[in-house]
Amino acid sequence: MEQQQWVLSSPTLGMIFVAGSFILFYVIGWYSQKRAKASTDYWTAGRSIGAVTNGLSMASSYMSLATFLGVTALILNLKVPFVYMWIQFTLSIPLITLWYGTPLRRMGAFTPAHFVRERYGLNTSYITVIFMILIMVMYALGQMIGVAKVFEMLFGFNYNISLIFGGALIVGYIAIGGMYGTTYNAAFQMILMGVAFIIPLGAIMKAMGGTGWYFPPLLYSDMVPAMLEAVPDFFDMKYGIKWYAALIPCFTIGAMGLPHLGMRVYTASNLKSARNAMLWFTFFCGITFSATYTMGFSGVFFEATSGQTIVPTDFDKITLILNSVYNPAWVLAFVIAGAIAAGLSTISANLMAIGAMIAQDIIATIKPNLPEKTMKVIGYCAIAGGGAASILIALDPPTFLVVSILWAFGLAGVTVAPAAILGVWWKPANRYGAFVSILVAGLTYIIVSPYVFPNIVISTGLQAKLGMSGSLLCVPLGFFLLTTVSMITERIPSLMARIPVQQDKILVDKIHGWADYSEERYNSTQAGLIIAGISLLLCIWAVLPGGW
């Protein structure tokens, strides 16, 4: 059978759409970045973000555009399945408030790896910095590549000319805004990815006959029947317990270790306000992610019964095939303008986590006097880095658009969540044990991974390219590392004098609010045992053969 070319019938009202959006998102970061009066309001928005706003914001910056292309593309391999990760995604960001994200907001730190540096000094925080700025850049990496697929089919260009002309106007328009433009443009985002995909996947499964359609995030339960006579396996388990149990340290962990999820608990106005977004933000979310599991079954269901072929690298333009079905032209240039809103809202994030990394982390550390302007300067260097690197890598990227986001979950869970956790919670955990764990669990994820060294992986296959695999492993190797080196080190003396024990004590019950220290506060010896006993059996169990 000929393979069927999925592009834009009408380029024209593509391209109207996408500049019109592009032309909003200028003015909007243009008028909103003259609110920062100083390079630290550049980077929080002058903490004096509202909750709904904040919420909109948060939900647009996980969206990604991911959720129009790559998830989707997700569905049409996993099935049913998929929907146990996906539940790990919306657990993630009210964990993050629960965990960590209010007493580091108490404390008044830009990033995770500020947080670190505070309670585990200098040396540690480079390293996490390392790791997030990879972090950050294989995020993005994923959204460029989204909006160059997404630019070919609207455009007619070829990958890499889609890739250098949408990067380079993102990178434009985040750069100009600051965190201020960042986050109104990210609330406006929100609202314009979820008209664009609900309401159109409405039309869609009215079209397939769903009598559900005037609510397509619940109500496609009456497709079910037909779809399991077209497509008998859509609701098996297929997978091993391994295979489930490793969603929990790779995409709940792994999102709490994002720091452009965290920067946005940074930016509210208060500590309410920041619990109020996270309501808002999972209200939001829920909705949308029920609707691209929605648009996933009803490609599978369209693949199945249409008798259309889909080859696998169409699998990530499953929502805009099943728009150039079913609805009009214009309905599709709309749905492209909300999908590459979706790609800016998170790459936005990204870029403004990595500058924020390199210009307050690093550079205002080395050099804390540095004028105003200059921070400025290299703030704008820093995201336009980081933009020429994602841009770079992504001339040759992976087969599914959704591969490098999820593996970059994974490295987050790794490296910045035992640190971010135990420091909060446990006041053993001092600078050797977080050294440690972060240094040797990252680079345990990378080297068992299937991209660097083939011959060296504890699984095959989709596991371990989305980086399943290496989280089970070394999630719980990060928090026994720290734990067990945190115990050790704590019983010898010459070490324990290095190091400003005490200050990093009282450091935990001040970030909790309280008035006076205790000694006895997040204390316990029984605590980090536990802890350690627990991580070492889950580590032994991720290396045992089977279970996928």
Contents of the next structure:
Amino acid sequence: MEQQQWVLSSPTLGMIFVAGSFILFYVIGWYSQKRAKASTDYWTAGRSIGAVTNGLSMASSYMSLATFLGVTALILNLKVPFVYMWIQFTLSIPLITLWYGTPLRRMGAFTPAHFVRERYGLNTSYITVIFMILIMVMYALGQMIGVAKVFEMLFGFNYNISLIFGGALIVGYIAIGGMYGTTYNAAFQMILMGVAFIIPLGAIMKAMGGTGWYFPPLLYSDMVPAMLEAVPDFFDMKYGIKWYAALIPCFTIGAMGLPHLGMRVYTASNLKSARNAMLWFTFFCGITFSATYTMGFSGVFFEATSGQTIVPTDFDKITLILNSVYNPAWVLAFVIAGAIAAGLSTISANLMAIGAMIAQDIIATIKPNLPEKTMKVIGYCAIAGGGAASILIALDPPTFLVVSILWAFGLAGVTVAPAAILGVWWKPANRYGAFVSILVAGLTYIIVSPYVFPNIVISTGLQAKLGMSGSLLCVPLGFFLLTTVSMITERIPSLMARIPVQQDKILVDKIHGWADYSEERYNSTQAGLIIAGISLLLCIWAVLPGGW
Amino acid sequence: MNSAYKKEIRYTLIFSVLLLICGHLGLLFVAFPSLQNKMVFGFPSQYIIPVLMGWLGLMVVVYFQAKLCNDLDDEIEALNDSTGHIR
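To complete the pair, please output the form predicted together with the partner chain; the form predicted alone was given just before.
Below, the chain from earlier opens the complete complex, with every other chain and molecule after it.
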């Protein structure tokens, strides 16, 4: 077999396409932000975004550089189990909208931490904000590094210069545009990345002899017999039931805790528009994800049938390699611009979440009466600060970076999701329960990961590195602690006298749209006991050996 | 009021289950290995059924989720108006 190291042969076209797309991002950002009248509009786009634009920007914020690079690499490594891991990501926005997105939009929240502050008080919101910022920085960090590597490849600068130069360009257009600019840019970036990914893929399939090239996301069954002959284990499921079950707490509930996704729902012009946006999100996400599986499939097919071996360090370049082999240079340049757009849309959503949390959830809480102009300056500084932190960490990235983004999903599922879900749907959830749940479950998740104390883990291998084994324990632990601590403290009058219980309960009815208050709604002790019981059983199952 | 509240809880639970089914069909195939390796549309069943349900199946569920939840919002709003509350 011939082994070929892949390098970009003609970078000029790539530079032209990337420079052109950056100019467009700045123009869109500049013109969009002019619609912002108040500093709060800066974070929520004036709550004026229509369903299609919002659906596009939701999908775009969610699809990162990994869609173009990392996913295909992991399909080459893990094959079908990784496809399962990716399929469930499309559930995020529908579940967020169903469980807490629309109630928080009704409340007028800026971030999920804003809700935590109103529902559980200041102390709990500070811990939540710290965890959320950590999650968002880890998320943005991976994208920054990816974009810097593409810049390094294109412009020939060294990594550090590419990172600082690329990072500054990115932070600039996000700070200028605010949520208006970020949203319209993200919608444009989704179209760009969709076209740049799917149409060239059709040409690749045609060149490979595939007859379903006119609809790459689904029509490649004619390549299956050759694939089964060349790679007989491609469709094998490989792992045990615990592995597949752990996808739910880690990535499905994890995605529900990601603040930058929740914030997309809050930009909707109204609740109906937010719900219609999730339909568009499902369409755009589904078509692009399905094309990603086709690209991964084509990569494995190419390696198995062409006689060329792709070295493992080039696995994440499979999209670029296939385009360089089968498509003209200008198409490859367009694909690179699409990949960068995928990275930028995610970084912009991450930085907007960091900025909103610093400006609205921390500074505006401590100093509530700051003038409008000062709040705008704080907003710019918060975004620039978040970007600078990501760039600085990316100069010397942590060794577990490859999986850190996926591990961050688990942390979001452990710390944010139980508090948000039960806070919206279960009145007995109180400040003590939420504080203990977020702190204990969050720290436990960090401790049982293989990165802090390698000897204290509940599993090893891929499921531990990705945070799946940690989430299988800590997400139910979060629900268990929140329900049991709340139910116990509820029976201690001296503790309850210290917190505004009635005010917290009234908030629950209000965010569901009820104009009057009824003690009966969302107040079932039985529901709390059922959640606590199921959570405890899941915790026990998580720590039992085997099943992976 | 009580029926709208119960409907809200019911919709949330039912749609959660349906959404989870759409996104996690891999669990079904690992729990029942005999369902694997049946060819569907030219692909092994354990591959194409989760892919299709995770996209097109999900779109159908999400369509009904949006429609029914929007209708429920209208119902709650009408109830609020009928009880004389100004929001």
